[in-house]
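Single chain ahead, by itself, as structure tokens, in the form predicted on its own.
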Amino acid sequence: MFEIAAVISIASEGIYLNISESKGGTIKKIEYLYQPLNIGQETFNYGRISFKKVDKICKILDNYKQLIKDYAVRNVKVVGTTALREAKNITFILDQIKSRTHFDVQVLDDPQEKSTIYKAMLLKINNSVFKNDRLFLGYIGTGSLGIAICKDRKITYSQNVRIGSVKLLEILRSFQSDSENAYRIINEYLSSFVKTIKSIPDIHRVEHFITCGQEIENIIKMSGGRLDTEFQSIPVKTITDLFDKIKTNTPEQIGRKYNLPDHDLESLLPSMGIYKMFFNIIEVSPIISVPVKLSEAILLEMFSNDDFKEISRVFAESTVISAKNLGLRFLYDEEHANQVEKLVLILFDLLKPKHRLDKRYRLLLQLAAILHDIGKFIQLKNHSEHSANIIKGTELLGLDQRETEIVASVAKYHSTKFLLSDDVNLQKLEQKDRLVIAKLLAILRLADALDRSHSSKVKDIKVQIKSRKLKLKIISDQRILLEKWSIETKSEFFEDVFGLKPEITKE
């Protein structure tokens, strides 16, 4: 028994097609095609993609569509990355592609793209001898740089930095006639990010530097290394010596000398510049490359075998860890956050027949509980507004923009009035998401009220639903008078959402 699936990736430098099959837990590539098309040049220079280029995109997609049909593939996913994501006319482009090719393009936001890559990297690392060490994961995208710190196969910190190979390429193009100074400009540009990267927790304690992508594979080829093993290692000095050797060469000169395809050449020097920046911060050698590309990572999700499901579970734990590390950075009340987190999870599970939300929303509620008060670091007054701004500005590991907005909204309204129909910010969200926020918020408010004294009095909760009442039997060895009062004053919203009036008794 085997499955077959296809991924089309519309990237900044071209369009990829990967048709693969999954059999017996292994994935085998059937077809892998690439059509160069410099979409990013228009987006990064002009902020939009011309419809002349859209014509070319559609022609390539139509050709791929025929091949997909020949293989009788039914499970197909089409994704777009930075060049589409940052185009101001993205809505019109996607509509044109849909009407002309019948493909629905899912434009991955930056956190989605990086999370997909990280999961695939962790899956590859899972059987390595260094899987439990402290690892630095670096992924150079065309428009941004993904950085993560990993320990015991869990990501403890992640950040997306707004630099990428194609964006640096635009700097190089500006100095086409002055290659000697071009690399100096790149070094100066990258140096402005060094301080930010140096401040990442534990970055100076990493034991291994793990990376992936076409650029590092090309560097290994140019250095005479092999690409036929699960992990490829290359000494840092080999890369820096190679960079010094070719940094003033044109892409054409590099291509002739090292026999590389044209579409891999332009991003090579910018990527090597980024790697060299890392080497000035992270003093480990050699660096290790794992064979992961975006289309392959998406196929792992689509096939979703047992190993990938386990990695996804661990990744969710990493999301919680990164949220708690964010809380520590903003000096949150850790005991109160842990207590509210515990209570929301108990209530979510006990109220499942009423809220009818899946486990993904359980995770979002858990994150909102951990982070609902971090805004107090900035100001006690309007702290919930500050909490929401911090969450939205941080890009929590593993969440897409929609999920981040849900977590931020639940945190924002935990202590301010929630008006489902009148709030301007909520009106930007789909109705189903506004309802989800209301349900999660009602549970968070209840849990927060049960720790009103910030003393972790509640050890456990028993729930009984009877005659439109939610009877909460609190297990505690302390007086809960303040908690009872808080429940009574905050029960109206819960009653509006679920049609149940909370009542509290102590056991």
Contents of the next structure:
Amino acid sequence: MFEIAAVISIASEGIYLNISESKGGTIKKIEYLYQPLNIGQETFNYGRISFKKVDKICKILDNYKQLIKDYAVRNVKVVGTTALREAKNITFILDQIKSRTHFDVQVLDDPQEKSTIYKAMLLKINNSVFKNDRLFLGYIGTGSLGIAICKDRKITYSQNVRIGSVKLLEILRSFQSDSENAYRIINEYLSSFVKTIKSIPDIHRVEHFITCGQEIENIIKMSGGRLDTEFQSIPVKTITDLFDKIKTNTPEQIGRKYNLPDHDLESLLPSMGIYKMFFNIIEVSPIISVPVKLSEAILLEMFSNDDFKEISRVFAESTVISAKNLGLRFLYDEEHANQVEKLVLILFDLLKPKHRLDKRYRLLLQLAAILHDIGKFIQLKNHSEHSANIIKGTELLGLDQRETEIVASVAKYHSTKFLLSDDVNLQKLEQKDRLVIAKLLAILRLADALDRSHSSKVKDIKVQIKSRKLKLKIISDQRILLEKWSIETKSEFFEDVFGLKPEITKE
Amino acid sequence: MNLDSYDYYFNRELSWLAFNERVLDEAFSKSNPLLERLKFLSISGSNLDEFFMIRVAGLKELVSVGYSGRDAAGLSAKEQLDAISKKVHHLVKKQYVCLNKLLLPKLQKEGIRFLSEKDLNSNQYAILNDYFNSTVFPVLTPMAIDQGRPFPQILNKSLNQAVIIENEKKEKLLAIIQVPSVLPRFIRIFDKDDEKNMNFISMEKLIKLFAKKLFTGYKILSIHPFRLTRNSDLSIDEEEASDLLEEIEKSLRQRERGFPVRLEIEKNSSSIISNILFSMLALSNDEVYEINGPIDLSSFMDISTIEGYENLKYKPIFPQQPPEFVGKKSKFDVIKKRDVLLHHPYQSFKSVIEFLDEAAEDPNVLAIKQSLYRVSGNSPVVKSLMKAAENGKQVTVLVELKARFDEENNIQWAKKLEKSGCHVVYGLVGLKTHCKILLVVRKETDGIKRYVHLSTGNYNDKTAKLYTDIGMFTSRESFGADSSALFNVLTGYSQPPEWKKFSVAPGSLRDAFIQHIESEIYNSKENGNGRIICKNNALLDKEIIKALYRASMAGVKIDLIVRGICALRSGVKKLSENITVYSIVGRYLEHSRIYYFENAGNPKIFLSSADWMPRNLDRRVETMFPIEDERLKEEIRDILDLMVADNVKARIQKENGDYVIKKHQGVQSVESQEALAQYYREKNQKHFNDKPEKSKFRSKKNEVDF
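Form predicted together with the partner chain structure, per the form predicted on its own context:
After this comes the whole thing, all chains and molecules, with the earlier chain placed first.
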């Protein structure tokens, strides 16, 4: 049998509909519609979306609904990106859309958008000869630039730089410069990012430059290339030559010359500027374009596709790796972190019937365990608060905002008192999430206590639940007095959450 | 070489008139049955009516706004009008020679007689007297004209009688009687004494016969019919006049509708009458046509289709079912495996209806989308779509309301469709949807499957019996994707994508044509084997003509089978020596559009809804699609070969723009339309003969497909 699903993507420049079917691991596009609508312009200039625009959005969504009906699609997702995300009146806009079209629009946050794209890129790369090489992944979003380093199909580093094509355009507009000078401003502005990007670990050892997106596809089109292949290589020189040829042209001139649609034109030069900046840092040619679009990437998540599940699993590993790399950058106690990570995972799995949390939370707990002490880099006092701030400030790969908030909160309260409602930040989270945090926190504190001496005494652990007691049998070749004491002082919270009193014995 | 030279182009209007003369020539042709000849004559008449209402009226407006532009042939609007008048005067003379000298005497011999007052016996007179009193008299409104009363509004295309009457004081007066259009133009006189003949009298003669009943107290001095053609007001159609409209609008003049463009008046009418009409209607001499016989030949259409007299009509042909479908329960199953071509009217339109019906009932069908441009009243297509919607299918119908005529009728069935639950969309603003496309989305066990029918002609079961058109069924994925995308464009849901197989106007169609021509030029230069065959209805687009000239100069051999207007001048030394222009005018209206490019031995063949006219390429949504199935390609090649070989109904354009029948001494005569009917009969026979015995019996049953 086959599955069919639809994704509507409300982007800055217009609205897309992608209806695809999945069968035996292959995904076939059935319908792909695009209706231009400049939503970003309102958001980026005025910070809000007008109701007039909402009318237009709803009209397009209604039309798309007819097509969704044509194919009797039940599995439908409507997502919004930067233009919706950054509108201050988004709550009202979404409510309007909901009441008029019955569509629930899910606004993707930036990291979510990027990790969805990365996963789709990795899935394509999975079929390539270079899949295990060190790859640089670049994705120019409208709001920010996603860059990542990948080795053996695992992302070792990722970063979102706030220089998306539309952001650059805003800067250009604020200069109100003529087209003759636009590219100079782009160059100058981008040069301030060069240092940051140059300091990315391993960036000089990158073997392939992989990218995707509308901009690179337009560049391929303009240089006479074809778009119907899985991978498309473009020599760097082709792009730089093209840039030199058109850098002083107005978007209108470019449109006429290359027969490109209007909505793609404005962001073209800024995007090419970004590519040029990368070429100065990463000396790899040709660069490789993989045909990945956001709507397609989201469809992958909607289908029960085995290859994609595997990618997602590997991707979670990437998240862990990138957390550890973050730890390294903050000179964390690697041994302690590893030990606590090991222990929380054992405890999480053993306590499964008690906490009833799914695998995704296992990952969040794992991250919290890795990163709970990195705030010590700043100051020992209040270190857990610093840990939380670092976590929130770095956008962990593959985590959305809510998940990041959970990881940060777990780290934040690992050494202080935790009350279910006393923290302003916690109040932002839903009751459900506060409970999750409490459960994860209880496990983390227990694990942390089990390595109180930071010397990885515990080799393994056996758990037994017996009449309101959590009996922990420690396997270790060292004395565990400190840990015992620590457990006794910190077990109260665990008992509060799970109704079990931890007891520690050594085997 | 200046390819813009006036010498290289024919004027559009004169080329069209030449086409109409070819239609008229069919009325002269002894090879056609008598009533069919009458029909050709009638068509040549109604064609002219439309030509005056739209083209001549448009040119007249151009003159009146002082437009100074010239056409591709270098003629100003005034010069065109003069040339048209000259040519039409010649045509009209020819029409009535045909009618009076050839057709009426022959009809008389066959017992179809048109009587005059002197021919009537007393019995017939009595019958007509009764008919006049009971039926005609009540609907007649004679209007006298004098200082107190204004000249009455003479309706467009209406037949009128101008009557000079005299009162007791010997004062002469002009009166006008409109010949009622609600009554038949020719009244059959059922005379018991003369049953072997079919006797008719024309309405104007009948009115003349009893006119004294209308003017009691007056003496009738003379009575003569006349007919006025006006700039058609309501029915003006951008389709025919858009190029002129643009120019007119540029001149910023409020368009005045309904002005007279032609006066037809009975020959030997009293000069008083013609003088009054002349001055009242402000017409010039050139615009008046003296008619030697019944005015308005289009009214003979009713006679030509009269019941009985089968020996005077074409033998009926029985449209075949495509052999691929015969005996198959499901068309989906057939189309899933291979493309199927449908060539109307040789093959039946029924297959399309059956396909739709199957889709309407099939539980796996999710959605049906169709473009409807002109459908027949009570159309089975509309019925099937309604049924599908009632069965819960998602039905999207793209209705083009600007389609000529039957506006009222169009709106009615569009509403009916909506009521039954169809999703009705009314075309794109400013663009007429002319492509013919039907898409069925079906959910099958291995995924979504799309079935497409594309055609050169409308989804009209009636015209599918009279027009030659080619349709194709396919389930090719790229065609399905393009079809879906095309509907998304037509419904305004999406921007045009990059087409996989289609070329679509406006946008990429002209470029596609020119690209194919260019590649033949390349092949000719490189390998000396450039070859183009085009079969369509009109060639007017200058860019394409220039490309064809360049191709001819490069040695590409070009056959253009263009039914109507052709602005390209063939056979000019060093310019178009390699181009031959054919025009086939026959029993069926040639309507299919086929474009063949040799492509160095690997032919590219396309079907399209578009002619080579600017209006097709710029102001309409049109499609062109490739034929990819090798068997279908062969079939199209066979069709084109037969057309090029036609030496009975095909005329060849001479350098001066005249068209002549090919000389075929010593060569077997080929009439392509007949040959094609034979071709499809044989195809079916061959199909059944190849089958095991049992099917032979079945073939008989299936061969006839009414």
